[in-house]
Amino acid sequence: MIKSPLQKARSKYIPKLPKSLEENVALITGEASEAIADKAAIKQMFPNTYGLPLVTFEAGDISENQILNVGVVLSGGQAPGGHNVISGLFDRLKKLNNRNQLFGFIGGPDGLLNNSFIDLHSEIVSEYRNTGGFDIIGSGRTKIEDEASYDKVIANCLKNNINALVIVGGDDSNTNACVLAEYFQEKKAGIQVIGCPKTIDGDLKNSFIETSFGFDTACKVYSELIGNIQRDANSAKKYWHFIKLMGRSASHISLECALKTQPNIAIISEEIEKYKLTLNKIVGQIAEVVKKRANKGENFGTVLIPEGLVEFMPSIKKLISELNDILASKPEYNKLPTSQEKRDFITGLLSEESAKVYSSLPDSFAKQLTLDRDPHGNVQVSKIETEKLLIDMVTDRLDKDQSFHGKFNAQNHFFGYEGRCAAPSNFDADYCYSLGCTAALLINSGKTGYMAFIKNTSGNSDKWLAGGVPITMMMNMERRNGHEKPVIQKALVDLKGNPFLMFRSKRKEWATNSDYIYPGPIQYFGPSEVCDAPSETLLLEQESSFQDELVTV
């Protein structure tokens, strides 16, 4: 492998890690856990594998460890750090037992169905430490939901003597981590499953999984776009820029992006939807910044919009569900030859009101919200161009405001394979080695049906928490494909949470003036205050007195 001078720097850098996993450990079992909603339902579906206590890791003394071979999957979407839990996952199993072995299922769930792995030896290893992306073994979307798919992982599991699986996903991997765990328990497999938080997004997170792995970096590198294009404007000053990112579910990269850059608007999804908002009003609303700002000279400015804000439009999130429905049972909408003859087809099954909505939308909008679902039956926001829209439509609204005297010239931009497989920050690095370890350590605990967490990250390394946390307890029931089915709840921005708060005191200021700032890339060596710093919601989430220092607003 051809590396820069970074990759090679890079490869040098030795993880930090919590003191309780730096030598031997001991496992510390608490109480018993309970599922975060319909606890009734979701106990019935995992009878195996529900109620099962969380477990912590502390220094001490382990007893005799057991010959562990053990897979590893990378499922679903891209996020900087999936190497080094990789890293520290094979660090940690020959640390226990030199003749542990680690194997790695190519192309994500797809391997595990076709046998196809590979030897994650220590030459392999060593030379993907510290760097970005999944390409060590590939990653892959494949849904394993079906009694046969499941009987042939136990094969193909058992053939190549492998006792214990590591699924590195988002919510939906993890949702299918639980259901591995819980057949493999009543199925006698002997297949322990062990899960590990992965998503740029920031929506798998609750009270002990703190973040997921990937966010730090992702947010990062976006900011320093925004920050880059932000210093355009304000040297050109003739341009506002529309800039679209990733965050289908919820709006955590839109508004640590705004917290690390301060630009003119910044609209958070969960706000709209809380205040139900329209898509006009929130037009008048970027359009009154555009006036005040045009007012004072400033014909240019940003606006941060999140990739899922279609789906949390009240009338417009009610139209995408019935149309998820029609889509999964009706086949033949499909065949039908024109886009017109599909249009009328939805328009003629949908209630009245989201038929008069569907009716009101412009051609190509209305074509996007019925292109092809992705693999769990959700629509695909990346490929709706909600930040064109609304240029147009701010600039449709402008044009025909005669108190308007100023100029209006927008460019759109959309963020998101850029910061998916960067380089992971010290803070992802470390992160994502530690959980790595610390499933690693599950294992040989015996545990399954467990994700890795690790808490306490706003804080010194040394003095993070290492454990498991059951899945069940993150799960509840939500509609998908038409069907009710168990998942782990999604986090949504807590409009009452300190991160949101802190954006709120401050975004009347942000929009009338141009104080930006500029982030610059990211940066691996020098002083631990620059380097080593966690994310700024990770740092107000855990900054209790924050709350009494607040402006009310």
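Positions refer to the first chain, counted from 1. Just so it is clear, the model here is predicted, and its values are computed rather than measured. So that the term is clear: the rigid core is the largest set of C-alpha atoms that superpose within 1.5 Å between two forms. What changes on going to the form predicted in complex with another copy of the chain:
Remark: with the core as the superposition reference, the CA shift of residue 324 between the two forms reaches 2 Å or more. Superposed on the core, the two forms barely differ at residue 297: its CA moves less than 2 Å between the two forms. Once the cores line up, the CA of residue 259 ends up less than 2 angstroms apart between the two forms.
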The other form holds:
2 protein chains.
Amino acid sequence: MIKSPLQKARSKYIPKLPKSLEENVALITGEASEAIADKAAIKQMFPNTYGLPLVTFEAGDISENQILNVGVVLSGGQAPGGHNVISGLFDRLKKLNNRNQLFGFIGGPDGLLNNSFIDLHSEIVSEYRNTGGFDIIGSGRTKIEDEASYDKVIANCLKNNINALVIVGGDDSNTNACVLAEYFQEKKAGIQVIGCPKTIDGDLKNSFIETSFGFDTACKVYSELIGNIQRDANSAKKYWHFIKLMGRSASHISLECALKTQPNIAIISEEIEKYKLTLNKIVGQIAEVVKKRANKGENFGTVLIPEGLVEFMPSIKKLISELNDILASKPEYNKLPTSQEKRDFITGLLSEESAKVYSSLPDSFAKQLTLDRDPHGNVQVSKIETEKLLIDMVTDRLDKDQSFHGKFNAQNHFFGYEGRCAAPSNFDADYCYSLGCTAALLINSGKTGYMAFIKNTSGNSDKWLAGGVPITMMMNMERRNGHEKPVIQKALVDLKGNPFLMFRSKRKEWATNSDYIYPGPIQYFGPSEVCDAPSETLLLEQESSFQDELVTV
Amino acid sequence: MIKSPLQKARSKYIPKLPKSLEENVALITGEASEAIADKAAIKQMFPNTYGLPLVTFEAGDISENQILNVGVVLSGGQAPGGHNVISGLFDRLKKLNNRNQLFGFIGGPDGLLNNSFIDLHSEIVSEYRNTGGFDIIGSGRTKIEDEASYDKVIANCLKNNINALVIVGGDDSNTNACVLAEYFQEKKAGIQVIGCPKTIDGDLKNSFIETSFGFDTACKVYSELIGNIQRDANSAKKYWHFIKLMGRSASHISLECALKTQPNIAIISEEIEKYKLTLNKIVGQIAEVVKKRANKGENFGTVLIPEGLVEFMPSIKKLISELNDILASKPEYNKLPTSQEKRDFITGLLSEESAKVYSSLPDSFAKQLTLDRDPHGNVQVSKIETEKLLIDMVTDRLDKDQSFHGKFNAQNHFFGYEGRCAAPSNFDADYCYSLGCTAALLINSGKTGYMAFIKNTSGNSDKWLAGGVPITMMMNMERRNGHEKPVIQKALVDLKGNPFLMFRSKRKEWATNSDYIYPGPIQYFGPSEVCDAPSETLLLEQESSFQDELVTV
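Can you swap the form predicted on its own for the form predicted in complex with another copy of the chain?
Below: every chain and molecule of the assembly, starting with the one above.
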């Protein structure tokens, strides 16, 4: 591997740890915990891992435990900082006892099932310190969901003398980690399971997990690009840029990027859902801003669009669901010769409301809704080019608007893969390293079914607080594929939270003015105010005057 | 304007100047110059500005001239560093004589015609030091091409007592600057014109102009993103990423980004043209690499695609030209009800060769070629989604290939606007500031029809050489819109040049291996090897052992 000059220089960075973790620690045990909702049901499903106490670490002197052989798994989409979780885990294991060992399962949960792993020794780990990506061992999306698989994991761990697993993943992977922990306890398998909160989407968040790792870095990369595009828009003064941002259902990324860059418009899906805004209404609101700016002679601007938007517009959601049924049950559709006939055929089968929505869609988008289906017969929402749809519909709206005398030319962008594997910001490098270290300490304390946490992360890392939260404590029951399941509650954007309220208080000005901020690229070596700032979301959430509103759980 | 922390910190950066420009200078006059080709024709068209001597500046002591009132114009697409050309120009004018003044014409050449300008005083200039974008005065693409317009410019300059113009632009804008200089001399208007070499595309380049400003920064931004995507590909191991890069006709950007990131495939249009490669051949070559990697179990990779590719494939170029004619002459086409009928109609009118190409194209792309036309009836090549076309065709090819047993899933990207207004790298910040300073010195020396240049730019800025090259010296005659015109020769990628040869010597390895480099984002504050390196293209072009091959003029 040829390393870039930045990579070489960055490899020397020593991530900051909470002061309490710098030397030996003592475990402080809190009160017994409860699930945030559906307590009885969750208690019943997790008899061995329910009600565990919250634990924290303070500087102290606990003795080392038995020799630890730990396996680590990276699960799901990449997020900046995964390699630092591993280096923090490795360093702490070695500090606890030089005979402790760390193994990395290859390609995500598949590695656990196939017994495919590597010894993560010092030289390998050193190659990956402070780098982006999950390429040290790869990741995967396989779910381990049945007893046969659980038993296979037990057999593979025992074969290799592995007595603890660290699962690095999002809400689903951590839910799964807890299921494994419970099963291993029930079977007295002697294998602990600790989770780490990962996802750029920012939707694994509650009063203990202040942020998921990767969110900070990914948003900084997207904001760099949005800022550059805004500077271009403000220089050329001839394009509206419609920018779709990754982030699955929740709009945390769009909100964070909006707070960082002050675009003319940022759509927040959670608000769309709350006020049941239709596609036409959204198009109308965008067109109004375009007109207002055109009246000032400014035929340019920026619109941020969360990837998950279509799922939050009730009418489109309903339409998609009806389309799924029609396409699954009417194979004759595919034999119709022309797109018009296809469209007419479908319109005839839709409910009145959906037919109206469907007929309002431009051809290209209507086609997308009916063509791109996944193997389960579902529309792949992430492939729907919402940014192009909005451009088409706004164009159409303005064409028909006699009172619009400006120009509307638009460019579309989609940012996702650009940020998931960036080298972690100082925040994520420190946060991840601390999480890894905490995971090692939780294992050393004999804990299982816990997620490592670091709190007070908006302030100086000296004062960060490390500990473990029982995963069951973050759970509630939700309907998934027709069944009630215990899952970690997903955090959507809180419309009463400081980040959204701050955005809402400013957006009117941002819409008509060109109040753009140009954050520039992530810096690793400059002044602290440039390199070390956490996300705007975190700063606003932890503003003490609003503490009461912070807890989203 | 709210400034980001990086912007604030970066505003304090003092751009490096060539040692020779640090204090007072003396003008060194070289031999009379000649045009690179078509000498007689160009001499005839530029009787007043042809054959001027090359000039350079050395440390010395020349006396100040009359008071200078200078107007600056930003012309064409944005490029990182434009604001530093202005600050270098401003600072040197003030150093020469504190009563000198700088005015900025608003919105590009339009400002000259409309007499729309602002006084670029110290406070304004300071706000924009080391920032990206052209928003200090805006830019525009209007061409000043007839005598009435020339006279208007003279009248506006005289009205405002402006005795020199600095035109910051690409090859066309600088050609135009020379036409203005010639006209002003002929009319004894007393207005000097100096050009500055700007364009991210990198195609304004010759033995004097080693690089155009903005190329370095833009390529660094694109390479950051390509690197991040490659790390993602190498972690998730499930996608091929097809990445189209801005850069108009020439493939300098793709080549530079390839040298920086080592993708599996990078297409260089100039090579496609030289070997007359068809679209099918290109698709076949990509499919071969996909297969080779699949055989190693690696169902992922990256492909860099220059924006101008379609123009370099002879068969597509011919097809587009025939389509232009058909669509202009057959309005009945638009009335045909179905896309199939439209396609059949066109096929019937194409030459046999073009009909064959046309029928090989996927529907969506065929439709793009016939739908998206500019006001002059031409296909807008920049809007053709070559990256999607290639994905579709490679998918199709592999579907039909019995010997392919891998998976091929692809994502497409297009990077352009993301890099044009980034804050300039140290290289561009220094280079642009030095160009602006040099432009001031050329004006002070009474020169007109010159382009400011800085040479030896691959080495330490101490040893950079500053001077002026007569614009006529870089000209030849070219056919444009049916007329022979004197223009600055555009530099395409030199297939015998070091950058391409280096790429060619490595690409076989890069194709099958995953030799990705991850450059990371531009750094402004770190170690010199991270922050100050010029482009790979420049370094390779100036490697002394290959000096003879460097001169592209």
